[in-house]
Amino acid sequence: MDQVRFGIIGAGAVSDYHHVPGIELDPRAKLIAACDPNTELLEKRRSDWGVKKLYTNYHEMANDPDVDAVIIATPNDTHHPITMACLAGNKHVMCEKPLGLNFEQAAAMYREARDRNLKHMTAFTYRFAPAMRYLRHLVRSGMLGEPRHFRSQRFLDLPETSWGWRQYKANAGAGDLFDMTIHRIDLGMDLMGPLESICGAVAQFCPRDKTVSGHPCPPSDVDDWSALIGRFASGAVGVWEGSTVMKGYHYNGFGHEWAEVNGTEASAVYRLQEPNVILVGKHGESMSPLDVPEEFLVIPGSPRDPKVGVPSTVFRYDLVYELVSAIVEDRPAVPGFDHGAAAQAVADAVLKSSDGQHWVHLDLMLNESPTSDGSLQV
């Protein structure tokens, strides 16, 4: 396949941050259509994007013949039925997380896929930053010798005001949780290999019952803080916290990002306000900052210039240009989605805990086997 045509379902601003300049910044791929049922937005998104080919209806763009791929960024609860359709339609398929609003969507979105022989991407693009990638390297060649320890702070100082869909069990599953730890459990297990049990915690402080002027509106049901502790099948254990209404942790609007690994010669850490710098300690040592060398700036092969753009969300296009080599190479795309069902099966569990009060062996839960890196055998 010379040329990969995609189509975007869902033309709100994530496609528009992350997505849409992925596909401009690679050759080898066009954005030809565009999906939304608000027709306002898609006449924007005409001339925004240069697309020519506008749909309100997902059947129809996963029907078209024309389209090859197909990017999903929608609410939560429509992942699952669009993505079947896509993959009904023979596309391949990279959607955000979390990829439905359990693992068993999550689970039979990644066997249609697999059955069908088609690339299938989960949008985990926090793993595609510099220091991330370069923290991956470090634990990897054991230069921070047997890992013990993961840790993850997720902290946005988001207004205390309605967020539409998100708020809403029935559309998101849940909130912090779903929204933002998801990213850091697919990291930690990433890092630490797969996770054995958790312990974990939800809460809601904010009724966001106000909508951003200031009329009611049915008040949320979803969390606005998460918190994990899980031991993975190595015997190296992890915690996680995130919240979406820590004051002070502005940067921007970026938030505070620290992730974490505690090995058994040196520790080092990737935070996303400075994501081409990573700390490093070794013991006796104070963790200093160590520009992430050049060679992990970009993933291999990507146009990408790491110079050009705020590096908290450059990084992001790379998601495009993975999935587009998986095609064009016909590998699996990384990471796919069964590492997405992995990191809904760990969030689901955290739901169980927080309800149950009690530990949750994800073994017993699923009844699947873990692979090494993290992924099921689903």
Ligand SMILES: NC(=O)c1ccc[n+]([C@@H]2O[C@H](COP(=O)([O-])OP(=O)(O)OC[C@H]3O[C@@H](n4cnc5c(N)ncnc54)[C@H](O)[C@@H]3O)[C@@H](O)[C@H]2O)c1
The other form holds:
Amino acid sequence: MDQVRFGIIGAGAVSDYHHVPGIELDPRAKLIAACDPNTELLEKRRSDWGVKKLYTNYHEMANDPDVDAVIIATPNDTHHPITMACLAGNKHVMCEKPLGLNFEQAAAMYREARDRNLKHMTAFTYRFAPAMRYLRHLVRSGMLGEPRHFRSQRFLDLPETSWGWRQYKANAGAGDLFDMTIHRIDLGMDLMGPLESICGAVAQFCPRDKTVSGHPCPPSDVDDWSALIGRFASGAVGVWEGSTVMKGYHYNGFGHEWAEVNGTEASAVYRLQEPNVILVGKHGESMSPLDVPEEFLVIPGSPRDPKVGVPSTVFRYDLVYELVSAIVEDRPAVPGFDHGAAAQAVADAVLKSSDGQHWVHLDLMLNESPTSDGSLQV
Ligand SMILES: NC(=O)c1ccc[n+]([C@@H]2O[C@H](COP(=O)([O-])OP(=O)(O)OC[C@H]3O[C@@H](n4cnc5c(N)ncnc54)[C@H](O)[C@@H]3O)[C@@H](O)[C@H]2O)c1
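Having gone through the form predicted on its own, I am curious about the other one (the form predicted in complex with this ligand); can you provide its structure?
Time for the whole complex; same chain goes first.
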């Protein structure tokens, strides 16, 4: 295939911010179609993105023989039906996280893509941050010794007004847990291997019953704080905490993100605020900053110049490069739907644990797959 022809379903914020710049950067990719029921937005995208084919119904995109691959960036409750339709239409699919509203939906999406031999990818963006890629290398190469402990914090200082579809369980599945913490559950398992059991909790602080312009709206029924502790199959442990209403953690809209691995020899920390620098410390030392080596600033082969643009933004463009490479090289894209389903199983378990106030064992659902590292067999 000389060029992978893309269609985007969901012409909103993340498509504009992450995916279209990613397609524009990759000479092997071309955006040819966009789909959104919002016709005003769709018309705007015609000029914003220079896209010619416009659809308001995703079935038209799924059945368009000119489209090779789709990116699905719609509200969470639509991910499962849109993905299934696009796979039936023989499209390779990158779907935004969370893959579905629950593990059953996510696992069905994985099985369908696998059985149709189509490429599938979950948009777990933060895996592509340079310091995260380097942290993974330090863990995998044994530089930190035996990993003992993982910690993740994701704090955002968002307004307490309506969050649109994101604040309703029927559309979003959950709040901070499915929006933010699910990324970090994936990071934890990518670094430390499968989780065996977790104890989770969620809480809601804000009713979000007014729009930005002050009009009343139905109150939110999802969490705005989520947390878990977990035991990995390796014997290591992890702690995750996230919230969207942490005052003072604005940082130009990027918020605070911190993920660390503590091993028997050394510790290392990834931070979104400075994604090209890692903090490292060995026994008896204090943590100190180290520039991420050049070969980790972009994924191998990516034409992106890491010196161009805002560092906390531009690594997000590499997701498209990974999917296109998987299609062109005929290999699995990473992270796949299997990784998305595994993270979903853990996120579901957090809700179950929080409801029942008990630990949840995951070992029946998660297995080490022989084909794609640290993933799921379903
Ligand atoms: N990976 C990341 O870092 C990241 C970042 C932001 C958002 N997201 C995810 O991306 C998805 C979209 O988020 P967003 O912030 O762009 O939302 P958004 O509300 O800005 O955009 C969603 C768009 O989907 C459209 N839409 C709704 N139903 C549709 C349908 N049936 N067919 C086609 N289009 C439809 C809406 O009209 C809207 O334009 C969510 O699942 C979110 O969790 C991921």
